[in-house]
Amino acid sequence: MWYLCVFYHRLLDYRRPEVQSLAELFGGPGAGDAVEWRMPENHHADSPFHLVRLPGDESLAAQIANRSLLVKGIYELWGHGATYEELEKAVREYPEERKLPYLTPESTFKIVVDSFGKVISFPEQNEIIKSLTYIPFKGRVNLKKPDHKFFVMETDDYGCNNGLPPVVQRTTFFGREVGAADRHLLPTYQLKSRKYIGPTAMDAEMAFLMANQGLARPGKLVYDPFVGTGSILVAAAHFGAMTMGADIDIRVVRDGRGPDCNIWSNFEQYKLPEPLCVLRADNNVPPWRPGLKEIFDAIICDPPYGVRAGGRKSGGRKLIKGTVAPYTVPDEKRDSHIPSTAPYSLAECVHDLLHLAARMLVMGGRLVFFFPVVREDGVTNLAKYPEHPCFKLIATCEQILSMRYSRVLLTMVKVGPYTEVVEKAAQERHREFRENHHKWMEEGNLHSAVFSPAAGQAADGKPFIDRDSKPKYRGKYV
């Protein structure tokens, strides 16, 4: 059946992919691809109201709504219309056998009046509820813990400056709640209350969205090769997954800010299982023994792309240039030695990440990571996303960060085996990166693209920025 899916009006590109990933998580392989979408009549694609058909019974819809961060609720739609007269006609025409099980005398119920783009006063809400006399409610009202919750949802002409184009026509929906979001975990995990954070710590809501895209759940092993302060692993651990992380900075993974303020204290704070291990490891020179592969169910990470923190790789500039030969650290210095590092271009970093995932992910495992995109004149430059023969790209979710750049959350599924041909091609690519280090640093430097002067100069010589050029609406009119 078709359900009414009501989203929170935020992170618009992330909403449908999250539902499809959760359908895959709870419905089994192929369930995400079987999800169907359509828009209610006269509604824009970025409206919070969507119609969805799920490949399962009502329990699947409830599981998706309860786990989702962006779904406000999923409802069995009994009717909708432009006026309350049209709504009454639609509800009366809805099959009686679908309505009567929820209107029995022994049941309790509650009616909620909600809206988008407008405010409905309490007296108006009471009048709306009283007008529903054509629905034969026989049970008792229970406002705290009802057996069934019914919603009247209204959207109206809210003008052109409220995030969406003006609606063509007012619409009112009536439906029974099948499942609702539980967003209490966001204030619980917010960064401002966390013991150990850094300048690039992932926002709690985004970390949980990434964990959903990676299908984190009990019995699965999730790996973050750029673990930092562990925000992504905290979200994965909350959903019951086993976690493991790595970072090139030994100070992050070993010391933190002291014995009571480090990556481990973040897990202790929320009473979550600690990571199986946290390695000091370089994504460019992975520490895995030869022949080891297919051990992770998901790799979820935020690679460094040089805006707030630049990527680093082992070797040092002199070693990469060839002016210094490779060295072996003496045994007496191994405990305190901090290896030299060199800048790590975005192109090389993403290549190494895809190669690592191709080798270490199980078949059907997911790679979820952010990829930066430079924007020109306030419009995203649709650059070609990274590709790999072992992976299929299933979701792209853009988050606009500024007028100059945005980042896209890429979700990939491993569909091909890690073969000798793939390994040999990766080795050739590694050799090319090492021989042309400076070339890749110039081409992969997002920082210079974002922070270079804007086109044109003001009278005082400062970069000119047209404040009126910023689009009032993030999407396109249809």
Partner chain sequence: MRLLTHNMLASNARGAVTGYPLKLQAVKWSTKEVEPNPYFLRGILPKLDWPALVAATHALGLPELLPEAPPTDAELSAEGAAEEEGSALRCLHRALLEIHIEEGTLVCPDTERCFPISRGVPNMLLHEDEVRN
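Starting from the form predicted alone, produce the coordinates for the form predicted together with the partner chain.
Coming up is the bare chain, nothing alongside it.
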């Protein structure tokens, strides 16, 4: 069935993928792909009003809306029009058998008037509600806990950008609410009131969106190889998933800021089950036993890319100085020795992450991670995203961080099995990265190899770096 889906006006790129992920989560395999979208006539793609066709019955739509962060509400649309006359005509034409069950005398209801891009005063709202007499409401009004909630939503025809996407023509929608987001989560989980946070802790809203992209739910196991203070796993655990994490930095994963302020206390604070395990390990040299594979349902992470906090890997001085005089740790110092580390190039970090995911995710499991992209003159270079034979990229959601950087949340699904061929290729590449450490430090970082415009020549000679300019709203990217 088609519904009206009204979004919050934020994180625009994340909105549709979130709905599709939740469709898959609640509707089962294939339900995400079955979702269809349309824009109402005269609406800009950034408009909060979208028409969505969801598989299954209404309870699926309700589940999606209730778990989502970015859906303000999903509505059964009874009609819309440019004027109140047109709206009346449309609602009258909407089939009686769809309307009458919600208008019965024994039910309670409430009508809310909402607007987008304009303010409607209370007296005006009352006028609008009174004008709906052509709808035979038989039930009693109950403002607190109505059985059925109806919405009148008006958008103005301010034409161009006043902080919101342009609407060419005024539209009024009338619909019955099927489900709405619960953003109460956000004040509860905001970082401001979290006990243990670090400079790169993921903000609560983004962590929940990532957990939704990863289909976190009870009975599933979610892994974060760059766990830091655990903010992503907190979100996954809130949705009932079991969690596991690793980090190279022992101070972050074990010590925190003391016995009551560490990863574990973050889970305790929200009464969530603590992670099954937190490891100190380097994702470049992962400690998994031979033969172990396909055990995680999702890998969700914010890798160390150097934009804010650079990655490190084992092998320190030896890699940096070369093999001329390999450093050996004296035996008497082994227990207290603090291993030195070498910088971890972006290209290698991404390679290791994809390999980890290819091996350790179940078929159909999801890899959700941030990928940095360079912007120039306030415009994003559409970079080539990482690829892997075991994965299909299903969503790319950009969040602009500054004039110079964006980060793109990539969602990939494991579609191919982890075979010997895949394993051999990864080992080969791992060796190549180690042998050419210096070369990769120069070429494998943000401003080169992966992103450099010079490398971006497609076969036909045209640069594949396309430019994408996003509109700002009230001077900000949303």
